[in-house]
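The chain below stands alone and is given as structure tokens, in the form predicted alone.
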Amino acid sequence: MNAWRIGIGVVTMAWVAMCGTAQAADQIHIKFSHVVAIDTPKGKAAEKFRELAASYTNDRVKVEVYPNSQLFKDKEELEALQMGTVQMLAPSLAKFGPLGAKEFEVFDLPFLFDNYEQLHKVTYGPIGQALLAKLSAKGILGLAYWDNGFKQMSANKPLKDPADFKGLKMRIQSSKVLDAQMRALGVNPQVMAFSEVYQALQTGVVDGTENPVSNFYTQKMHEVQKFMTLSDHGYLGYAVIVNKAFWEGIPADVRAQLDRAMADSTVYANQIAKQENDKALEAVRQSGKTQVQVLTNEQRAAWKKALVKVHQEMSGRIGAELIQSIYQATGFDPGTL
């Protein structure tokens, strides 16, 4: 009798193991690579998507998140996605210009948005969705926009007036619009990967940079920059994208749950973006290493006057019609400056 029970137990354990192996074999793995720290708005949103994807699909999908350029740097990750080495990214919107989708550089235009409400009229509306659709021809599907926040300028000297920038070397992402923005201030722009910026600031390869405060703080740039100006001069956001062939190969029922997980993660991402930047700003102030400066109304007006001319300058590259459609959506009137 005992031998019979032992035999049944062995068979049962083998059956359970076999089922577990089959389930593991059927599990869909998504490698999600990004270049920022875990405790940034994007880092936290990626973790939220990982959790929700597992929950909503009953563990049929396992999302593996690789932060801080663990797998790829800025310039490498889009090619890796197209090749299928990774399945999901959330690159900054400036990254799509070099890929051939120059229209995304509209988000780099300085002082295009005054607040999140104006911004979301574009990213949640038909203009934003039409831009994501343009990625399909590149073998990429755009799923959502995630906010990081509005950018601030930093350097080892005070930056209060446009003339203060003259002659500085400032790091930028690879964007013709950001290049034009910096040149309008008399800056020598330097394109480099995000993961290299701290060392470049530390060694003096560049004098300063622009970033939302959450990136500035989590990458420890406050340790190597004496001044930060709260300029809110531009927006930094991300498009969550996937390899098109991979995504369309996922069973429809599973994909529906992943879409739901992405929608909920996007709500979460865009809710926490401002509060994460506010927390980081307080941490920068508490560190005592970077002096935080606030522009007067007159100084901010001078920045706008110096930089908004970039809109017209870049209209041939981005598309005058696209820029005008955003003006209409947000109520922006450059003629009032």
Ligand code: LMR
Given for the second form:
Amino acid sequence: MNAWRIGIGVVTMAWVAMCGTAQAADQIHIKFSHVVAIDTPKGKAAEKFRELAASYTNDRVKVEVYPNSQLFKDKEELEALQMGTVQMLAPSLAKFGPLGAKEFEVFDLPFLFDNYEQLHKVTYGPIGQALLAKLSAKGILGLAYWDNGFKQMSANKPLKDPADFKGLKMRIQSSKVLDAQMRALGVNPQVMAFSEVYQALQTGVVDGTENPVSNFYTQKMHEVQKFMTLSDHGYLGYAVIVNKAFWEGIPADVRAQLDRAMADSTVYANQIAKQENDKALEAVRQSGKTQVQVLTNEQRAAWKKALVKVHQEMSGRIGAELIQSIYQATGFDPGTL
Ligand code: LMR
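Having seen the form predicted alone, the form predicted together with this ligand:
Once more the chain from above appears, this time first in line as the rest of the complex follows.
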């Protein structure tokens, strides 16, 4: 090889190295932390957002997803978002109280929604948008609602009548509405991070818990709970949130592509949520480890009767007007419970 060729080679290598550095320096990194398994509605939707964000921005944006409380547990992740250690989260709506946005606990009211259609009247409508807008004052932007599903109750004894709950210790998320719900059943509720639930059930620190089946199965709770009742007594879903200063600092053309990626991931999330929960239920049944219980109409009516008072009890905390506006949007009539 002559000197001229070697010279060209060196220049080419230097140019490639320079371009590589320029691209890396230009790349925007988004750390997205969450607490559930990858194989869940939220886990899959986060992966979808990662893929779409890369593809719509021609790899200008790199989303790093940290599932399963790998990076932060429930409470820490909210602090990390505010400090800018992570940029994106999708906490359960039951976990916004510590941010000073306790109105989100309205979604925890027992038997408020009968199905996803009623729920979407709120999350896709003006009430949902107004709730997300409240986060702005906390330095947070709410981008979307992602569904999980309806919660089931589990324990090591059958839970059929409200009286069956009396004296049990059950794990709940940090919501005061969930605290009131459990107390209305005579339960002693224990707030605990999601990552600690399996062990707490295994060692008997708590007797039972509530969650959609997708969470129950992917955290292997079916290995340590003998009974699960298909009660659908409440909803569990998420708001995808970002650090406001970070998000607004992203160049507008890139942000527009991220908004598109979020809109498409939201459609995906809310399409798969029900089927993921149905699949998980099938897997729990197949495992033979947890007996799945179905309520009779009379038993379901008794649960509703025991729990409806929580709506009234919590109206001071959440706001009677907000509760009424949801009743109106969904056609819910508390008199029918
Ligand atoms: C829980 O803590 O039970 C759930 O909120 C976990 C989740 O994010 O689905």
